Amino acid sequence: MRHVDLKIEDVAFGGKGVARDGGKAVFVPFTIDGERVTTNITREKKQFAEGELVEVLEPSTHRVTPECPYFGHCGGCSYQHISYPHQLELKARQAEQAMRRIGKISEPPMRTIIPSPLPYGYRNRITVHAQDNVVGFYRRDVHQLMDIERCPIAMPEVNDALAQLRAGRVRDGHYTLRAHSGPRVFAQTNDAVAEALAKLIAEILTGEEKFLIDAFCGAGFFSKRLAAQFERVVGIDWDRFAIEAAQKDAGAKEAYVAGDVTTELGWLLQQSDLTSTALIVDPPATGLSAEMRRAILEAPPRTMIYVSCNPPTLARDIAELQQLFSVLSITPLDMFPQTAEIECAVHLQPRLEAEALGAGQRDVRS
C-alpha cells in the first residue's frame, strides 16, 4: 500500500475527490477541491487509483463538520464534509461535464441550480435493515449492517417511525419508514424539491400542448398537477400498483396504463398529433433503453422533457436524441443533500421548430 500526498483538483460525480498522481487519475473519497491530503493507495488500474483519507494537510475553507455521527461509516451520505453552497456548486459542475464529455453538447445551455429549501431533514421516507436486534443502514462499501437511532436527513416524522420500530421486537428483513401515508408507489423523497420541479416542468410546456404523455408516471405526481393545461392526458408505468392508485382519482381527461413502457410509448407517439404532443419522461437510474430511444426519434413530440437522477445515463440519451433534438435548457435539481446523487430536468424539442423558436427571440432582440 502506497502513502502519498495529493492536491485535490476536483469532485467527480459519485462524490470522490480526483487528484494525480504521476499523470495517474487518484480518486479519494471524503475530499474536496482544492485541499492538501495525506491518501493511501487501497487499489491501482491501469488508467486510475484508489485511495483512503489519512489526513488533510491543508483543508478547504468549505469543510464543515458533519451532522450525522455515522458519517463516514454509513454508505448513504458523501457530502456532510462539505458546505452546503459548495455542495450546489460541485453538483453543478459535475451535471455539466457529463452533458460535455457524453452528452456531446459543446456549450451546454444549463439554468442554475434548484437548491433544497432543507439541507437536512428533508428526506420523507427511508430504508432500514433489521439482523439479529442490529437495525440501521450497510456500512460503506461493506456488505455489514451497522445500527442507527437516528438519520439526520429524514424527516421528523420518519425519525419517530424508525424510533418505534427500534423500540419492539423486530424481525429480521427491511422496512421502509414514511413521513406520509398512502400507497406505498415510488414518489420522489424531497417534497420541497418535487414541487420545485412540477412548477419547473409547468413553466417550460408552451400552451400550445394539447397532449401530455407522462411516461414512467408513478401514481401520476406530473400529470395531475398539469392536467388543467391540456386537454388530454396519458401516463404509462410498469408498475401496476401506482396505475392503480393513478386511477383513484383521475379525472375526465386523464388515463393511465399499466404496462411496457417502451411499447405503449411508442404505440401512443405514432396515434399522435405530434405537433401538439408534450412528452414526459422520467425513467430509472439506467435511463432510456436503446428500444425507447428509437421510438421518440421515429416520431419525436413538439415539446419533450427529461427528468433524471443520473447525469450520465442522460447524457448518453441526449447524446443520441440530439440527431433530431436541440436541447435548449438543463436544469439541475438538489433532490438529494449531503448526497453525491444528482437530478436534473432538460428541455428537449425538434431541431427545425428548436431553430425557428430561436430565430423568433432573435428577431424580438433585434
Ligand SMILES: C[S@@+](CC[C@H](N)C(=O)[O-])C[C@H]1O[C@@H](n2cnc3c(N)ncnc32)[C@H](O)[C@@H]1O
Second form
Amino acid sequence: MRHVDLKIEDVAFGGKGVARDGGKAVFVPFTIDGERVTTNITREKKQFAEGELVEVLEPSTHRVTPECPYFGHCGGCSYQHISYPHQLELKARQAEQAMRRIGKISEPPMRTIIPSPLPYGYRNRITVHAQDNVVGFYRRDVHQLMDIERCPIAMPEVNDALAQLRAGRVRDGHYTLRAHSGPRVFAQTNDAVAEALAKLIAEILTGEEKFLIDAFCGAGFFSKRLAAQFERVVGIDWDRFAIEAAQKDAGAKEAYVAGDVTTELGWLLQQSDLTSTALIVDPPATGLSAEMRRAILEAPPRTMIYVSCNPPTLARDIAELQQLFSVLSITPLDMFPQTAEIECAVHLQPRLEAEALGAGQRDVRS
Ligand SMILES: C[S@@+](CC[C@H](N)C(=O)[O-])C[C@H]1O[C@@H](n2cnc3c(N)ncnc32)[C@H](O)[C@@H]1O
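Now that you have shown the form predicted alone, what about the form predicted in complex with this ligand?
After this comes the whole thing, all chains and molecules, with the earlier chain placed first.
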C-alpha cells in the first residue's frame, strides 16, 4: 500500500474529497476542501485513484465531531464531519458544477440553496434490515449488516419505532419505520424541506397556467398543494397504490392516472393547450428517458419544473431540453442533510417565450 500526503481541493458530488497526486485525481472520503491529509491509496486507475483517510494533518475549520457513533462505517451518511453551513456550500457548488459540466450551461442561474431547518432528526422514515437478530443498516464498504440502535438523522418517532422493533425477536427481512401513518407509497422524506419545495413551485408558477400535469405524482404531494391555482390537474404515476391514495381525497379538479409516464405524457401534452399548461416532472434518480424528453420537446408546455434527486441525470436531461427551453432558475434544496444527496428544482420555459419576457433576467434572485 502506498501512503501519500495530499491537499484536498474540493469535495465531489457523492461526498469524496478530491486531491491531485502528480496530476492524477485522488478521491478520499471523509475529508474536507482545504485540508492536508495522509492517505492510503487503495485503488489505482489510469485516470484517477482512490484512497482511505489515515490522518488529518491540517484540519479544516469546518471539521466538526459527528453525532452518530456509526458514522464512517454505516453506508448512510457522508458529511457528519462537516459543519452544516459548509455542507450547504458544498452541495450548492456541486449542483452548479453538474449544470456547467454536464448541463452545458456556462452561467447556471443558481438560486440560494434551501437548507433543512433540522440538520439531524429530519427523516420521517428509514428502512432497516434484520438478519440473525442483527437489526440495522449495511456497512459502507462491505455488504454486511451493522447493528444500529439509533439513527440520529431520523425523527424521534422513527427511533421510537426502531427501539420497539429491536425490543422483541425480529424475523429476518426489511422493515420500513415511519413517523407518519398513511399508505405505503413514495413520500417525501424531509417534511419541512418538502413543504419548502412545494412553496417554491407555487411561487415559480405565474398564475397564467390553467392546466397542470404532475408527472411521477406519487400520492399527489405537489398536485394537491397546487390544485387551487389551476382549473384542472392531472397526475400520472405507475404505482397504483399511490394513485389510489391520490384519488381518495381528490377534489373535482383533480384526476390521477395509473400508468407509465413514457406512454401517458406524450398524448396528454399533444391534446393540451400548451400555452396554458404547466408540467412538473419528479422522476426517480435515473431521470427522464429519451422517449419522455422527446415527448416534451415535441409538445413543450408553457412552464416546466423539473424536480430531481440526482444532479448528474438532471443535468444530462437539461442539456437536451435546452434545444428548446431556457433555464430560468436552478434551486438546490437540502432534503437530506449529512448525506451526499442533493435535491434540485429547475424552472424551464420555451426559449421564445422566455426571451420575449426577458425572463432570464427577471427570474433569478441570487
Ligand atoms: C421521486 S418519486 C416522486 C413522487 C411525488 N412527486 C412526491 O412528491 O411524492 C418518483 C415517483 O415516480 C414513479 N415512477 C417511476 N418511474 C415511473 C414511470 N416510468 N411512469 C410512472 N411513474 C413512475 C414512482 O412510482 C414514484 O412514485
